[in-house]
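The chain below stands alone and is given in structure tokens; this is the form predicted on its own.
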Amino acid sequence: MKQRIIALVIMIFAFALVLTGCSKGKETLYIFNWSDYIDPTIVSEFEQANNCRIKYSTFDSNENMLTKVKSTTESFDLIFPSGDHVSILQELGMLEELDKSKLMNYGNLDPQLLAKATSFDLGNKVSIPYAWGLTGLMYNKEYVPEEIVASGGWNILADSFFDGKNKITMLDDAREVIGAALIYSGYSLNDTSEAAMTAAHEVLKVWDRNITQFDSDSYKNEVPDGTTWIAQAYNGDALQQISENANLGFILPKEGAAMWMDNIVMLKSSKNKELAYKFIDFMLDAEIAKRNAEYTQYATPNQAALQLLEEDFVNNLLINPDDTYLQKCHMIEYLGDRVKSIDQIYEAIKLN
């Protein structure tokens, strides 16, 4: 009996070694994406369909992503930057020009959104639109009275109700934070004129009295548990939380909001380009893109997927605002050296 047990243990151990060896022998795709930004079942399906392994890492801001990509010895294959950072990465010579003939599902993308993407990727040469969205305010109804958010504007952040409570957060993103103050002040978030910068800085000095921290990820847990009462938030992240907690709310401020488009790009340093192309094309499949939009709660640039989505999703104005509101929104653009004036104000506010 003891011999049988020993033999069984040896067999199990040998089998585990075989499995480990098989796993090590599989082709590996290295992906660097925002957190909570893809349906994990889709990742598993791709791995099974292609007999490969995906090593999936996440970041919480474009700035952190850029620092990691520039400094790490780890070679990512695919990353998911916002439009202005596509321009930065391209300017640094880090992006692979894409061979569209390897993307059978490329035609599923909305031509109008591809046209918008040319503002940061002329000719749509290096990026594939992944999702687009807006930035607003997520709040906990248990702690924030309805009359506070009823005004519907960015200046909720300065309401005296929050004085001394340390219950407000904003994103750890200079363009988003300064951008909100610029929009509230009547400027485009891409305006770096002296008048615009002065106005934004004065607004932020007032808001900062109520701001506890600048963080782009923890609010997803802290607003639901009451650690934070109101937070600047990406609409899809907020709606993911709202779907699980009826005590949460989200508004798009009446003055307008930052609008952004996140994209899939391939690094020139990628060691798995053919597998990377397969993954991009997989994500462009209409059914896969539909499922991913339902999971992330972000608007999809995939026109074929949009036709498959339920009306509740398509008609949700917090995901797909009407043209009247979109006219008040500002796409975050690449500013080159002009961004330094925004960064200076942001650092001054954070250090205050």
The other form holds:
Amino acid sequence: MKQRIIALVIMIFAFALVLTGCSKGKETLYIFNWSDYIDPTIVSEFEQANNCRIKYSTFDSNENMLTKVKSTTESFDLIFPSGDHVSILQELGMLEELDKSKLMNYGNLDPQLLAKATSFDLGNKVSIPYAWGLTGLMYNKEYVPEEIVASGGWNILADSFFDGKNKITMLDDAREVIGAALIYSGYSLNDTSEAAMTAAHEVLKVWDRNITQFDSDSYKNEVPDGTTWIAQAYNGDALQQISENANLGFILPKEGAAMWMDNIVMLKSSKNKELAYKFIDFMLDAEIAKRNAEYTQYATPNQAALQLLEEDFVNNLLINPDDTYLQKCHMIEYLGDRVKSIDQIYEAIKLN
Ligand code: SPD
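Next up, the form predicted together with spermidine in place of the form predicted on its own?
Everything in the complex follows now, all chains and molecules, and the chain you saw is the first one.
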């Protein structure tokens, strides 16, 4: 009996050693992406296909991502910034220039969207378009009457129906919040002139009467559970919730919306560049990009994937709006120092 126990202990010990040895031997890829922005089965498939591990962390705003990437001792290989933040990271000298010969599936990307991406990455040198989207309003039909939503514009946020109810949230993102007020006031979301800033500030003072918090993540649970009745929201995040709950709705306001493109970039400091290239190429595969778009409910810049997607997805105007609506939308551009005027108003509103 004693011998059996000893044998068993030795076996367990040997098994543990093998396991530790294996995981030690496995390469690890460090990825930093927005929350709810990838199909987890795709991550597992990549790990299996490449006998590696992915350490996956998430952020809920470009600002938080930047602070962490600049300050952390933990180094990431791949991150997923929006276009304006690709320019910021590039200015900081943090991005690796990509060798496209390592990306067999690069040709799947839509040339028109690649051309748009040159506004933040001249020559498409450091970034790979991942997904694009629009920002609108997500609401709970149980609490927000249809006639209020029917007005269809950003100024729903000022409707007296919400007075004293503490049921509205906006994103924790200066460009999105001030951007919505600029668009509602008839300005470009990238306009930082004094007139534009004054107009946006005045609008926000009114909206702020009923805004309970600026937060980019909790609305995904709080609109469904009724803690929040209406929230400024990213279209895909809202549609993910709507697919599970018929009480929820989402509108793209009639005045227009913020538009953004999120991208995969590789940090110069990456210690796993070969594996990072493999991951980017995996994400560029048409079938993988199709599945990922279906899961995340965001528009894909992958034209080969678009061919594979169901008509319902392609024709969903909340994901792929028509040209008339797109003309009213404003791509969030890199503003350099001009962003300070926007940040000032945002901070003033938040402190209020
Ligand atoms: N959960 C994914 C959210 C993606 C938002 N992307 C960009 C926003 C730019 N303001």
